[in-house]
Each structure stands twice: as structure tokens, then as C-alpha cells.
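Next up: just one chain, as C-alpha cells, the form predicted alone.
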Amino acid sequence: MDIFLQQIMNGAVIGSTYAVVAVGFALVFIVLRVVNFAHPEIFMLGMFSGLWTALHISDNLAVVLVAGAIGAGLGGLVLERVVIRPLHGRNMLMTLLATLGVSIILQNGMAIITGPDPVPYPTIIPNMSVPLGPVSLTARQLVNFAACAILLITASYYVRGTKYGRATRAVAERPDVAAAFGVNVSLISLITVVFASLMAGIAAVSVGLLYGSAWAFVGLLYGLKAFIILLVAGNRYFEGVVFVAIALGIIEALITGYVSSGMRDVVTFTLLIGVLYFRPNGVFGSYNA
């Protein structure tokens, strides 16, 4: 039972960090109608960011937590202004490749300047371990998923209870009804991706942490369960596609640590398939069913 609770512990730390990046997914596509396939370089951006910060400037944990959201909001930023927002309207098809182009162009563009392998990253915080009754967790782990838990927690708040927030769900709903009634939603977008890409820069930096290194292509891995998340998920609840992320990182450790890491991805892909061959507008449902 302590080895099953165990797996349970490490599958919600994996899974916490998949929420933050899926949210990120679902925030600029309900609200732009784009397919943001840069947004795991974004993440990626933030967690070299932070090991530039780290190395270079400080290795205060808070210092180099805010360096990884500065540098992934700056591209964020970017981002929208000199892609998405030029093409914005058109055919989705269109943003969804010319994202797709800016994925390649920093992906490997990073690891033209770093490398093609993992960057060690500085020891910041101790790799002890913090018994919690039955199970322990690295602090390491304790960090990645407490930064990951308080940056899902304000994104609630912030689509619920600020009045960016409120205008973000109704450029959500309807955009056209929305812009009728005052609201700005060429800011609205902006904010919404630039919002996105900080919490991605954060969760990026904390995952840099825990596994104490930095790569140039850890967007894929990332980036395609997000992805995945929100198909199976759908976007119309924020709460969906977290439960669906932590439901995904759990089974990952429980296939890992009682069947093989080899099959992990093998079952999980074939469930989410599944799930969408019945549920194909997502489990909890979406805005553009």
C-alpha cells in the first residue's frame, strides 16, 4: 500500500506541472481560436531563463522563479504581437503552422546556442528527502509541486474573480458579443498569452529544478501531453483540464512503477484515444462544440 500511495504522490507532482502547461494551451485557445503549438517553447524558454539567471546573476530560488517568467513572458509577448495577432482571423490552419514554425526555429535554435543535450542546472535546492506519513517527497518535488498548485490557483482567481478575468470568459463565450459591449479583445488576447506564457516560464523553471536539467527539446514532451490533455479535457472547465492532467501524471507512475517505464506512453496514449473516440468535444465539454 505505501509503495501504491507512494506512486499516487509522484504521478500528482508530474501531473501538476502538466496542468500548468495544458491551462496555458486552454486559455489562448478559447480565447483566440489558435492552436498555440510555440507555447512548449515558451516553457522551454523560461526554464533556460531561469539557469541563465541562476548562473550568471543569483540562485536565490525566488530571484531565479521570476527570471523564468520574465523570459517566457517576453516571448510570449512577442509572440502574439508578431505572429498570432497578424493572423488572427484567418484560417486556423494558418496560426497553427506558422506557431508550429516558431516552435522549430527556437527549439533548434536553443540547442544551437546550448546544445543538443541537457544543460546540468545549478543545485538550488537540496535533494533531501520530507517524510509525509506513509510517503515521502524530495523537496525538490515539494517545490515543483507547490509552485505548480499556486500558479493554478491564481489562474482560477484570475478568470473568476478579476475583471480581466471576467472579460476573458466573455471573449470566450463570444467574442463578437464581447467587443460590442466595450471589450477590448485585442488586449484581452494579449494578456491572455502573455499570462500563459509567466505561468509556463514558472512551472518551467521548477521543473529545471527537480530534475536538474535544462534541454532545448523538453517542449516536446511537454508540450504534446498538454495537448493531448485538452482534447481529452476540452476547454469549457478550468477544473476539467487539471483533473485530467493530475488523472494522466498518476497513471504514468502507476504504469512506471508496477508495469514498465517503456509501456508508460504506450497505455496512457491508448486511453486518451480511447477516451476521445467516445468523448470527441472532451469529457467535461468545449466552447467550440
Contents of the next structure:
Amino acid sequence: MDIFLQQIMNGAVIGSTYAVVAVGFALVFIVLRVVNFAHPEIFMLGMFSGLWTALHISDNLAVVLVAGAIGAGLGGLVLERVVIRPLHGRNMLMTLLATLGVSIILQNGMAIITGPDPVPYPTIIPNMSVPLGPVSLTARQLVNFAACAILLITASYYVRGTKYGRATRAVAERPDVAAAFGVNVSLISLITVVFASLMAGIAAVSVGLLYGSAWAFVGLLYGLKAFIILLVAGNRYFEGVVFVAIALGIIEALITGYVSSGMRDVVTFTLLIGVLYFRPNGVFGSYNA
Amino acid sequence: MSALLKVSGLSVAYGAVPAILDVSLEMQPGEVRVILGANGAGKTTIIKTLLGLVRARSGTIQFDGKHDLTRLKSHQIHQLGIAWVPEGRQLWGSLTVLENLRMGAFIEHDEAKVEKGIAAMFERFPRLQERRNQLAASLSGGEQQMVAIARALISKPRLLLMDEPSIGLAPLVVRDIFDLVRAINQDGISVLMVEQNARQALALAHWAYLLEIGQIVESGPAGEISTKERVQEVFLGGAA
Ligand SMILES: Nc1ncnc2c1ncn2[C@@H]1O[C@H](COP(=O)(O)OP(=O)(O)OP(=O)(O)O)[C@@H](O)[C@H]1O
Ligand SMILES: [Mg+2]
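Having seen the form predicted alone, the form predicted in complex with its partner chain:
Shown next: the complete complex, the earlier chain at its head.
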């Protein structure tokens, strides 16, 4: 029983990172109608920004997290202005291919600089475990989970509870009408990409700290998961995306705990394909481009 | 008095297909003008070009004698005091009625003024107050048109562009809408309206244009236009 609960907790921690990446991916898709395949590499940029800051500037946890946000946010800013914006109004496939190209360049560019293998992260959070009733989490897991939870709550508040969040939803539904009512759609697009990137950057640093490494190809792992979560959840409801992300993390952890880690991806992908067979628009429904 | 709006030689094409050709029209402050035209004549294209949502091939659009709208972005055009009641209402269906109104007041940064504007709209449309927390998509057609009009009025525009505000509504509701346009105009807002409901539109307007296949073929005081044979034939169902 305790192992079961423990695996659920471990899974929820992993799932919270999936959720942050997936929500960022979904925001950009819904608001800009852009499939941003470079989003996972923005996550990776944040991870290395945190790493370099920890090595060369300061190993204060807050500083390192902010560094991850800045690195990823700058990456998002450049991506939106240099790649996504100029292709606005063109075929959606073109933007998709362009961001895919950026993603490949960033992966391999980073691999040239840092090598193809994971690079160790300095120890910033002590390796201790924190008992929580019948289960326990490590301090690193707690930081990762707390960071992601705060990011998701912030995103939800921004979109639901602020004037610019409202304008963002208006742009997502009817960009022309929003523009005619005074919304600078180009600015909202930029803010959306940068916001998604900031979130990814902070989550990425907490993941780097959790596993003790940064890796040029880490985006492949999280990107694929995020993409699948969106297909399964549908991109319509924020909560739906978070729910499926956490569920995926938990399912993975349970399979790893009770079956084997080798079976993990086989089982999860089969499950997900099964869901899609019955709910092609995702469990919670989708906006279509 | 200088014209509020002066459109000169405006042409727009979608790809190679021309939609409007050499259209010229103008508005004096305080007027209601109507553009009559059949389906596909280019009415919506004119409105969208004024709003910067569609780019002109040639021609100029002077607003208030000093701004050339063809050079501005849509959100800048709105800041000059031009608001829009789009064809088919085009509310944000996934936003509540209240959120739609708040979006109408997006450019107002003074929160107290926004609240005042909302209160004024609820006074004018009590039905909307009852439904303020409902998603706009769940309203009836007439209620949606009220939201569309309130959303446009809340920013206190100088020029209101209305694209077929009566389309798809029951006859009684249509009458209400035209009464409302009259009241809006009496508040000092100039209205440029596109309509197919010619009889009521002409009864209300000071000036009318007849648009056929992208070109203005008649222009004159509404009373005169309603006696033209072409208008009788197409819109008023028979000889005068
Ligand atoms: N986005 C577009 N792409 C291509 N052609 C278009 C587009 N929008 C309009 N058109 C064409 O331009 C012409 C004018 O269209 P417009 O919508 O301005 O007409 P309208 O007078 O508003 O018609 P309706 O009364 O049906 O609303 C039509 O032939 C239409 O098919
Ligand atoms: Mg039209």
C-alpha cells in the first residue's frame, strides 16, 4: 500500500513538469495557431541557463530558477520575433516546419557546446527526504513539484483573472475582432510565447536539480510527452491538460514500480492511442486551427 | 464642417479577384449613412477595410481630416474612436457577457470608468445584466446583438460601423434594433450602417449609397434614393 502511494506521489511530481510544458505548448497553439515544435528546446535552454548560472554566477536556488526563466524567456522572445512572426498568415505547416528546424538546430547546437551526454548539475538542494505521512519525497522532488504547481496556478490566474489574460482568450477565439477593439494582437502573441517560455525555463531548472543533470536532448523526452498529453486531453481546457499530465506521470510511475521501466512507454502509449481511438478530439475537447 | 470620414477611390481585392472598385464616400459628424447592397456586393469588405482588417489596393481613408486609416493597424484605428458591430455579431462565445463588455472597454485604463460604462450598458440593456455571467454563446440571437452593440458602445466611439445589425432577427427585434440606432445617433454618435433591410434603413438614414458588384452606383439623401427605380426593384419590392 505504501509503495503504491509512494509511486503515485512520485508520478504526480513527474506529471507536474509534463503539465507545465504541455500548458505552454497549448497556450501558444490556441492563441497563435502555431505548432511550436521548438518549445521543448526552449525548456532545454532554460535548463542550461540555470546550470551555467549555478556554475559561474551564483548557486542560490532563487537566482538559478530566475536564470532559467530568463534564458528560456529570451529564447522565446527571439523565436517569436525572428521565426514565428515573419511567417504569420502563411500556411500553418510552414511555421511547424520552421519551429521544427529551430528545435533541431538548438538540440545539436547545444550538443556541440556541451557534448551529447548529460552534464552534471551542481548540488544546490541537499539530498534529503521529507516524510509526508505514509510516504516521503526528496527535497528536490518537493522543489520541482512546488515550482510547477506555482507556475500552473500563476498561468491559470493570468489567463482567467487578468485584463491581458482576458484579451489573450479573446485573441485566441477571434483575433480580428480583438484587434478591432484595440488589442495589439502582435504584442499578445509575443507575451504568450514569452510567458510559456518563462514557465518552461523555471520548470526545466527544477528538473535539472531533481535529476542532477542537464542534457542537450532533454527536449525530446518532454516534448513528445507534452504533445501526447495535448492530443489526449484536447487543448480546450487548461485543467484537462493538467489532469492528463499528472495522470500520465502517475501511470508511468506505477508501471515502473510494479512492472518494469522497459514496459513503461509501451503501456502508456498504447493507453493513449486507445483513448484517442474513442475520443479523437481529446477527452476534454479541442480548438481546431 | 470638415468630414468625419472621407473615403476616396478605395479598391480592394482578395488575391486577383476585385471586391470593391474605386469606392468613394463620406460622412459628416452626427450623421447616419447606409450602404445598401445585395449579397457579395462588397459591403463587409468596405467595413473591414475601414477597420484595417483588410488592406486596400489603392485609395485613401481620411478620418477626422487628419488620420489616414489605410496606414494604421486595427488596434490604432479603434483608439481614434471607431467601433464595430460585426456581421453575424462575432461575440467571444467562450467569454461571459460581462467579459465581452470589458473587452469592448479594453483601451480604457481607468477601471472606475470601465465600471461606469458597464453600468450604463446594463441600464440600457437590463436583460444583459441578468445574463452577465452567462457565456455569450448561450444567448439568443437578439440578446447576442445587444451584447454586440453594447460592446461597441461602451468605448463611447465617435463613429460606429454596423454590418447588417438586423440580419437573422425576428421582425419585432429588428424594429428594436433600428430604434436603438436612432437613439445612439441622438446621443451624438455617427453611424455608418450596411443593410439589406432597405425600408427601415432608409427611414433612419440621412444619406444612402447603393453598392453593386463592388461599385457605388447611386448616392444621395435617403429620401431621394428610396425613389430610385433600381432601389425599388432590388430592395423595396416593386414600383413606387
Ligand atoms: N476572405 C475573402 N477571400 C476571398 N474572397 C472574399 C473574401 N471575403 C469576401 N470575398 C469576396 O468578396 C466579395 C465581396 O464580399 P463581402 O463579404 O464584402 O460582401 P457583402 O456585401 O458583405 O455580402 P453579404 O451581404 O453576403 O454579407 C464577394 O464576392 C466575396 O466572395
Ligand atoms: Mg457582408
